[in-house]
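A lone chain, given as structure tokens: the form predicted alone.
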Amino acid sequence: MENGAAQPVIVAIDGPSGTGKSSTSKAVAAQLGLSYLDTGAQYRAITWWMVSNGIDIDDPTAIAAVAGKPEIVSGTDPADPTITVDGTDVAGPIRTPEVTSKVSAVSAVPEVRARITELQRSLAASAERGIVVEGRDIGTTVLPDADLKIFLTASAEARAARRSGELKGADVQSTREALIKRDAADSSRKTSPLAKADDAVEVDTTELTLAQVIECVVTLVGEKRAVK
């Protein structure tokens, strides 16, 4: 290309919750002026609105009926993702424990998963420098053209632990068996389940500090970026 400009480059991270694909998604981004994409935020909010709209989340026909109502909108700046539905800022309220308990029913039905997934492609085409994106099937449904697919792992002790750290005061014991539950929800959908692709670089980060994950992750894209 000319000027030497850096082609743009698209990095999918996926993984089950509490490995650090946040913080290492968007540290990256940030230190190599991509784009970034929480893909799980997408879903939570659709969740949320499903919840606030008094949507019956045990009948997947009801969700499916009124998945392309909402008007979600993703800010893709890794110093400050926003989410907004029908214009309304949810950063916070997505994050409560109702929608993470009805956020694994309301993301296996088809059509929410099309729709966001439609979404997800979008902002990826748009993203003029790159972008790097994290979720669950990213790598091998959303981009499985993506220039890097990385599958970041950890034990179950590791992942309940960093979850509970982050929810204050939340138990340990009880934020484990969570993280099961919705692993296993999320491996075991029909569509686009929790997987890793097979061309992905599997990263345990149990024994890593976060730095490391994110000195391992950008050392894995600059070597994409020396043979593109």
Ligand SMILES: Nc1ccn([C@H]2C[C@H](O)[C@@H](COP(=O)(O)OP(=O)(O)O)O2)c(=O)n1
The other form holds:
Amino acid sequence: MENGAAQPVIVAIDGPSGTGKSSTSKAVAAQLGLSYLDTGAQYRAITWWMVSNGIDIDDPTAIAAVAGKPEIVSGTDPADPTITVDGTDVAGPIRTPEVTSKVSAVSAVPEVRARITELQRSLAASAERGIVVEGRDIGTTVLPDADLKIFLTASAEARAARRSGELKGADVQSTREALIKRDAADSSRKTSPLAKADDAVEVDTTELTLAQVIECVVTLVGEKRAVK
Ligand SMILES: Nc1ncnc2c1ncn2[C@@H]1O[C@H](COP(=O)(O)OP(=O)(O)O)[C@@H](O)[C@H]1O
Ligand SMILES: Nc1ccn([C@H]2C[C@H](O)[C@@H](COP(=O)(O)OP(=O)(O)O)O2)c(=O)n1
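Okay, that is the form predicted alone; can I get the form predicted in complex with the named molecule now?
In what comes next, the whole complex appears, and the chain from above leads the way.
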């Protein structure tokens, strides 16, 4: 179509922890004037609520029974992404080691995924200019008709070094082990595991700077828009 640039564009960016999904997605969305959604933050938010309300994380039935209770709201401006649970700003609390260690168990529960997937689809549908959505199952399950699907990878060493740089003073070796453990849990769950969609473009970011990854994705979006 001639005026393809005016069409909303949906970009799905998936991959394991520390591959650069959040940084890349935010920058691409800001550069192209699109909305941005961090779906990991939504799973972290529901996990924070479960922990705060004393729900037994080892009991999927207990988690499923209350999965519909918390109201999770995501602000999708890439310059100021926000996340609230029942009106409380949880941007800080959802990044604690406790939530990080429990999020894989909570996000494996099908009722939790159904609830969060519905929120994600409705945010994507209402993004007027389009949206960059990042997570683990966006290209495979949440938005299988996305205009562009990217799957980011990087070596476990690079990912651990990036993450421990963020968590000031964190030991690289234990960060690496925790990442590998979470990847294994996220990739092996029955419902909507971490996986590359068949039609996703895989980008190995191990040897790339963040700026190079952003440029690569912006170029790919431009190519998709040109043929839309
Ligand atoms: N290509 C890259 N090279 C070096 N550091 C990077 C690169 N991409 C991201 N980072 C840094 O790695 C850390 C994790 O990135 P993030 O975007 O949060 O990854 P993810 O969302 O996949 O977990 C951040 O501190 C980010 O600045
Ligand atoms: N689409 C998604 C996004 C995240 N999750 C789950 C699994 C992940 O380990 C957690 C946290 O995701 P998040 O993107 O915040 O994790 P990192 O920033 O990579 O450490 O949420 C998911 O199951 N599906």
